[in-house]
Every structure is written in structure tokens, then in C-alpha cells.
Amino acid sequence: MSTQLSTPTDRQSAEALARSKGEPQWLVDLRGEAAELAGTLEWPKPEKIRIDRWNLTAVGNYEQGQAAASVGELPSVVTELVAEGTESLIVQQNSSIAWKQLSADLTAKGVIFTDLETACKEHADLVQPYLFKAIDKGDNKLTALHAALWNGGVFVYVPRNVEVELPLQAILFNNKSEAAFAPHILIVAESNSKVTYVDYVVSEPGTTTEPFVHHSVVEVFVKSGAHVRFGSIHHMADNGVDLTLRRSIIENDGRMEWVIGDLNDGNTLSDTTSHLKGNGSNSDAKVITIGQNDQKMSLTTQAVHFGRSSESDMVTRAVMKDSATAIINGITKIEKGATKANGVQTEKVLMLSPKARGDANPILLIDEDDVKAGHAASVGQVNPEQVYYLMSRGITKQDAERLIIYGFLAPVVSEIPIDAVREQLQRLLERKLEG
């Protein structure tokens, strides 16, 4: 039986807010339609997790913040995350953009890297054909609510044949629970282009104990022969609920790489899906998470094959402590006509407590004969033989277990494309594992 919860907006208020921000009429209409839909749709119902029991309506109110005069004026939670040598950076604080910069070299090449609200006004011809096209705003209450209320956000556009050598970085942070925090990320990589985008989604520790909801949608369009690397680390406090949906559409010979670190302290719904539309398209997704206390997490990774000779690989690693629960779904779908497709997935859960729960659910849905598909899944505890071996070499039991855990997580950690981001991820892992 589904649960209908009250929607904290309506068409009139959504359209009024959009007009007050000077948004174009097409976006005002989109928001109004979405708000109306949100009143009629149901929340998503992921496997074995009752998200309707979470506080999903603490979405806050839009607050226009003050832009910083320099990066140094931003809170320390932001400045410590800025990778050394970063030339292109966007910072969103709560509902609005606090800082943005793009290197002159990329500007000269026609690259656009700005907040999505500005892009809707200044680059509508590039935004409108893609916004809410990888994901339908009418899918469920969450997508409709997000379409009505998203704020700030990031827009990346890379022209044909342009390669962006240095990563584009965004820091999206919340330090006021009553302020709406709902960034939308839209990336368009034209044919034979290449770009790496990395973001942090964080809440500032100790600033508030009130509940808040971060709802976010990511849409990535990988045109023929293009290559997009997308890295994202989420680390929000236990009073926050993180609802994040990621979608990519990959055309002929395009390549999409996802590296996701879901390291929140609160409840998390994370769904990352690649649609391999083109022949020879490729998707690689790596997800890492650590659950602690009584966290509830639903983590889904999907690859849907339409193109011939398309390939997907999905790897998820989860470490569960205390009484945390994680439901991990890996879904490989090969549609009729996707001949020679190859889909592989692996889900592994390491349990550090008898009260923790981790379900690994590999799912293969095959509608074509001439394909390859495989899966592996395991749920287990730290191997006592490995601990004994390390201890026989003079390592303490605690350090031995820590080394085994880091080795378990290494296949994902090693794929982080920026040294500074990888180092920050290591610090977050240590904090959660030792906390």
C-alpha cells in the first residue's frame, strides 16, 4: 500500500518563486506543472526500504544568499575541499551560488561552466532541450518535487572536439536546515569531447540539528565519441536525508564513468543509471559506502543496454557497522536488439557488526540472445584468517582489520580522478570507520 504525504508546494507558489527570480517563461511553466504533479504522485518505493517513514518534506524555503568576494571568505568546510590548482570552481551555499569561476582558456574554447539558474537565462537554447530529458519530472513525487523546487545547480557544456584537461569542481553545501538545498546538475558533452567533473555535497558540522532534505538530480548527455568522468562524494550529517537520482544517456561510442562515494551519516536514497543508447557505448560505475549507527540506505546502480556492442561494468563496495542497513541493487537490463552487449556487475558487503544488515541484490534482465552478462555478490565479515596472517607479521588486530577494510574499498577509492579528492575521501573513510 502506497503512502501519500503532503507536498510542501503548489503550482501558484512554485510559479511565483520562479518569476521572482526572473526565470524564463518556459521554466516557470515547467516548475508549475511539476508542482501540480507532485500533489498527485507517490514517493519512490525502493526494495526493502520504507522511505515513506523518513522525514521527506523538510525541504526548507528558498533563500537568496550573498555571493562571496573571494574563495577565502567561504566557510572552512568549503575552503578545505578546494583542490590545489583548481581553476574552475562553483560553490553553492544552501539555495544559491556563493562563488563561481571558469578559466579563461576554457572560456575561449567555448566551454560553459556556470550555475544552472544562470544558464537557464543566458543559455536557454542549450539547456531547454536537455533539462528533465534524461529523467522524467513525472516519474514520481520526488522527481516532480525536485523539478518544482530545484535551486542553484551546475551546468556544464563542452563543445564538439574539445577536451577539458583539468577537472571542473563544484562544492555544494548546507549550513542552514531551514533553507532549501536542491541542486540540479546538467552536463552536455558534445561529440568527441572529454571532461571530468567532481563535486562534494556536504553539510557543515555542528551548524544545526534540525532535520533537512537534500534532493538532487544529475543528468549527463554523452554524445558520440565523447567521454565524461563524473565523481561525487556525499557527506552530510545524520539530521539530513539525501535523495539523489543520477541519469546518463550515452550515444554511439560514448563513454560514461561514475565514481560515487555515499558517505552520509543520515538516511540515503541513491540511484545511478546509465542508458546505453548508442552502438559501442560504454558505462563504468563504481560506488562506495559506509553505514553506521542506525542508518538506512538504498543504493541502486543500473545499466540499460539499447545499443549493439554496448558494455557496462558496475562495482559496489559497502562496509556496514553498528545497526546500519543497506539494500544494494545492481540491475543490468539488455533490451531486444542490443546484440553483442556485455554487462558485468559486482556487489560486495563487509559486515563489522552482528546487528548490521547488508543485502546485495544482483539482477539481470535479458531480452536478447547474442549477449554476455555476469554478476557476483557477497555479504560477509572480516576474514579471521587474513587477520591472523597480518598479526603473525607483527601488526595489531585493530590495524590488521583496518588494512583489510581499506583493501576491500580500494577498487573504488583508486578510481577517484583527482589526488586531493582521493585524499579527502580517505580522511572521510577513516573518520567513519573509527567513529
The other form holds:
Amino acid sequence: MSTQLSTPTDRQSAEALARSKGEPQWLVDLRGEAAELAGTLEWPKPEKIRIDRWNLTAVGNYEQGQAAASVGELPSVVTELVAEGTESLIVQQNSSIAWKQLSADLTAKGVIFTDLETACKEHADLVQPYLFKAIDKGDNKLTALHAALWNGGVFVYVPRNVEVELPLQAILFNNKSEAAFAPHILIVAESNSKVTYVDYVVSEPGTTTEPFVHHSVVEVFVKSGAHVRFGSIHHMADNGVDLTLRRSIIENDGRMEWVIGDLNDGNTLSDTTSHLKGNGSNSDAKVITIGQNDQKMSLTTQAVHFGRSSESDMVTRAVMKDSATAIINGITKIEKGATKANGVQTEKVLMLSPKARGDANPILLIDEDDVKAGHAASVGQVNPEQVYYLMSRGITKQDAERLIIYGFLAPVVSEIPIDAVREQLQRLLERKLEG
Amino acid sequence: MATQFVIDGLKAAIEGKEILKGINLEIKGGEIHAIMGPNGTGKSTLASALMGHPKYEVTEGTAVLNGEDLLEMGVDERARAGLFLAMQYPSEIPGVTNSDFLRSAINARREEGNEISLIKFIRQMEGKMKELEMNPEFAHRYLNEGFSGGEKKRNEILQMTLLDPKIVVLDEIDSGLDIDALKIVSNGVNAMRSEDRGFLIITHYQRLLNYITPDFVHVMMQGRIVKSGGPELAQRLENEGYDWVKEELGIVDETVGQA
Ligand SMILES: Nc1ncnc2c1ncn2[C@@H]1O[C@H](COP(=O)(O)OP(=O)(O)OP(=O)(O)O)[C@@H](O)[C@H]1O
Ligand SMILES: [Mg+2]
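Switch from the form predicted on its own, shown above, to the form predicted in complex with its partner chain and output its structure.
Expanding to the full complex; the earlier chain stays at the top.
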């Protein structure tokens, strides 16, 4: 395939685009370097799946869109996710921001919630020390390409000791295949702060008629004693490729919670990693997915323990239909010196079709003796004893199986803290499971 | 119509092994029948075969409830026709809340478009849970997941009271219950006694029958009902065990399907 040979950017065009958007020099430089790296680095090589066979070059062109005058003006794919009276919301449409708002109360407390492009201009002192510091732009072709081309994005900054009660919400959607769609999410939670962020990344139904690539990087910095909850549902069209890398760096006694629904209709590479740097740091990741048609997915959760008495828990659950493939990797790594660390992980795959493939690969890499670690993985079908039990109460076979499958996915659904998003997620699951 | 349930010549096998060797039993509305018998004699198999567990193959016989042969129906249809089985080992279903499950079970009995309203359902469920002295929290717990043995049994009774069945089969509902729970569950059963409902209670112990007085007591051995009588039969079994029955009938090995 000729597409895999080319890199869809170079130093000159990346820098020219950055300058044309009025980006600060340090960012222009960063993008230029990254574009050059992208030309030399290789795509990531996840286990047992050849992403280099996917159409990875359709990253589109940057398009400056119009900001909306009100949320109500935005398409229904957005409005149905937003509850009446929502005060803190960012909406990205294709390459740029269509709406942003932060409650007056949070603004007064020093919280920053804006698009990342703006933040790079207005809060460089807070952005520059963190941008591409959790994930290095030079890791591979994907990180480099993303560093060169990311657009829109979200920046969350929570000052010391500030607790944000209501979730901050973002909706990132595309409705034009040719437009670049590459948000970068950066969250910085200072010591003893607390925040919940929830996003929904989606294609407006029926609009993306050509193949496209969504590439995204999420970086979360959890300072000592801080607590970040990060919820994210991805549901992009079947002709899209979703490449998303998420990483958090957790300091002493910090806590990170990931709640991820990888529910795209197309091919997906998803990696959700926590670096438990601090002593007593703590991370919890829950990921669900539904594979359908001939979709291919590589889903990885990772916990890397550096801190003493650090704890991690990772759960991935996949429902596999049709002839879909999911390779599910769980990696618990405990570094030397991370005494009394405890890392556990579970991968469970529910196979609904004999032609589907679901591989669960639990991996424990342990360089320290005084630790606890555990893993469990299972691949199975709907349990006939459970179906019998439900049917013995009058529930039809079809409904019984439906209840059991929803139940299997419940650990993530029940954790989504915004009602409108949870309800939308439920409808999405219904569509995917019935369809 | 007064309930009438007739089991006639029921034979059933599991994995090719015949376990039930011809069960005949008639239960009328208002009656309580108890089935006793040593371990491994086919009591739970009878319950499972009636309910239609996929592992049990009915090879002969009928089980007619008010004119309809249950054995011709799917498991869910049997339940909707009025059969209820409180299982010896209820399944755990993670992720499905007790209340979502109960509501689905109630709605399965109602026409589409005529589902029970959420408020009415919650009122009913909470009322019954209170009668059974269940912590309201159990409505939001996942179905039977992590329930203690006794909590599972109480949850079976909760389902029975909400689903209003015509024939109730209780398989060792008393196992795992403490004395207070035994009374509460028995009260639940007694409150359900009515002219159009019949009960078949499988138990090892007289103590349950002290609270729920049976009209008939049957002894099962070797996959058959080998002896029937009134409540006094249960008393005698409690006092003397099964040896006298085996002697009377010339039975050496009472179990079935072991060889
Ligand atoms: N699923 C099964 N697979 C294999 N054998 C079975 C199965 N279910 C029942 N059996 C066998 O059938 C026989 C009768 O079992 P059943 O459970 O009906 O006994 P029971 O009278 O209910 O005993 P208990 O008083 O111990 O509950 C036993 O030998 C048992 O091992
Ligand atoms: Mg039994």
C-alpha cells in the first residue's frame, strides 16, 4: 500500500500552519520538530494487530470553523448530550472550537477550562511545562504526528485545594471527513484538588462520507493528594480510524480514575496508561468495548508502579459480535523500589459470535519482591445457567441475554457521572447490541 | 378457575442417565405438598425438569397446569403460565440490579405498552421487601451477587410474592436460613396461601413444616415417590430417619443415577 509510505506533514507546512493560527514561537518550534520526527519514526506496533495496514494517512486538513452563538445552534449529536443549565462545556467541531463556557464560580476560584489552542497563547506558563511531558512527542510516528498536527483540544487547570463539584464536560465531534480532527486533552490538577472531566468523542451520523483518522493524546497530571476522574466515550463512524493514547502521571497520594467506553464503529487503537510515580498513589481504570462487523481493535490498559504502596486496578470488558477482532492487553509493571505496591487487572471477553475474535493478554512485569499483583482473564459466552434463571421468572430468552450483556458492561455505564451522557451511552449500547 | 396441577408419569434424564423414573402427583389450589427424601434421590431434578432446565431431558410424561402441558413450553412460557421455582442454588447475575430484574420479570407478564409504572413498581417492591424484612439496599444490589445463602433465599421469596404464581415449587428454601429468617420466609409463604395457588415444598427438615403445615407429605427415593401421607409422616421421618421406610419397601440404595 502506498499510503503507509508517506507522512502527511513536514516541518515547513506544520510550522506554517502554526504561524497562520498565531501560535507562540515555542509551539511553532515544537510542531516543526515533531513534524520532522514523524517522517523518521515508525507507527506503534501493538500485539497481534497490524495497524500499519489501516488507512492512517487520512488525517485531513485544518479547517477554521465558526464558533456557535449558542449551544442550541449546534447539531443534535451535541445538544442531546447537554443537560439544561450546563455551565461548564467545551465543544470542538472538526479542527476548531465551536463553543466554550465555564461557570462564573469556577472562574472565580482560578479554575481554567478552555480549548488548548487558546491556553497555549493565554496560559503558556501553565501549559508549556506539561504539554507532551506525559507522552513524549518522539515516542513513535503517532505521537510525533499528533504533536505536529493537534488542533482545538481542551485544557483543564485546577489550582491547589480547589474541589470542582460538578463534572466539566467536553463534546468533540466531526462532521466532515476532510477536516482534521485531532484534539489534545491536557489536565493539570494541583495538590489536593479534585475534578471530574467527561468527554464524548463522536461523528455526527451520516456526515463523514470518506475515510478519516482521529488521533488524540490525553495527558493528565495528578499532583500530590489530588483526585482526577476522567470519563470518555468514543463513538466515531465505521470509516474512521481512532488512535487515542491516554496517560496520567500520579504524584504522592494522588488518585486517578479512568472510565472509558471505546465504542467506535471503526478500527481503534486505544492505550490508557497510569504512571504511579508517587508513594501511595492510586489508579483505577475501567474500559468497555463492543466489537461489531469486521472492526479491528487494539485496547491496552497499563499501570506502571514507581511509588511505594502504590495501587492500581484495571478492568476491561469486551462484547464481541460478527467477525470483529479485539486484542486486549493489560500490563501491570512494578519497578524496583516500588515496595508494597499492589496491581490487579481483569480482562473479560463475552463472545456473541463464533466468527469474532477476542484475545485477552494479561502481562505482569515485576522487578520488586515485596509487592502484590494479580490478574484474571476470561473469554466466554453468555452463561446458560444465568439465562435459565432469568427465563424461569418469565423473561424471554432474548431479553434475558440482553440483561446479562448489559450487566456485563455495567461497571463502566454506572460510573459515568453526567446523566445526559450516561443516558446517551445507554442508547448507544442498545443500538450497538441490537443492530 | 381453581388451580389444578397434575404430574403424570414424569421421567427425566440427565446426560443420558435416567433420574426420574415416573413421578405421579396432583396438586390442587390451596394445597401444600411437601417432598422429603435423602440426598441424591431426585428431588431437585423433579423441580428442574418441571421448570425446563436445559440439561434435563424429559423422556416421558406430562405436567398439566390448568389444562396446559408445561412440558411442551419454553422455560419462560412455563413461568408466565404460572409456575414458580425457588431454586436450591439461585444464579448470581453481575451488573443487573435486583430491581431492574424484578421489573423485567413483571413486565414480561404484561402486554407491550401496558408496562407497570415505575412508581407503582417501586411501591410494590418496597412494600414486599419490608414484609420480608429485607434491607431496601438490596433493590439496588446486583442480582444475588455476593448475597449470603439466607439473603438469596429471601430474594427468591421476594420474587415469588411479586410474581403471583399459581404453582410454587420451593427447593430447600429453608437451607441457610437462621431461625428468624425461617419465620419471616414461612410467614411470606403462608400469606400467599390461597385457593388458586398450590405449593410443592422440598425440604429435609420438620422445622420448616412446623411453620408451614403441609396437607400431604411425600417421600422420594430412587427417582420415585415411594410413600405418601399426612403431616404425621414428616414427624416420624424427623424422629426416626429413613431406615424404616427403606426396610418397609425393601430398598437398599435409595439414591438414583450414581452407578
Ligand atoms: N447437572 C447434573 N449433572 C450430573 N448429575 C446430576 C446433575 N443434576 C443431578 N444429577 C444427579 O442426579 C441425582 C439426583 O440429584 P438431585 O439434585 O435431584 O438430588 P436431590 O434429591 O435434590 O438431593 P439433595 O437433597 O442433596 O438436594 C444425583 O445422583 C445427582 O448427582
Ligand atoms: Mg436438591
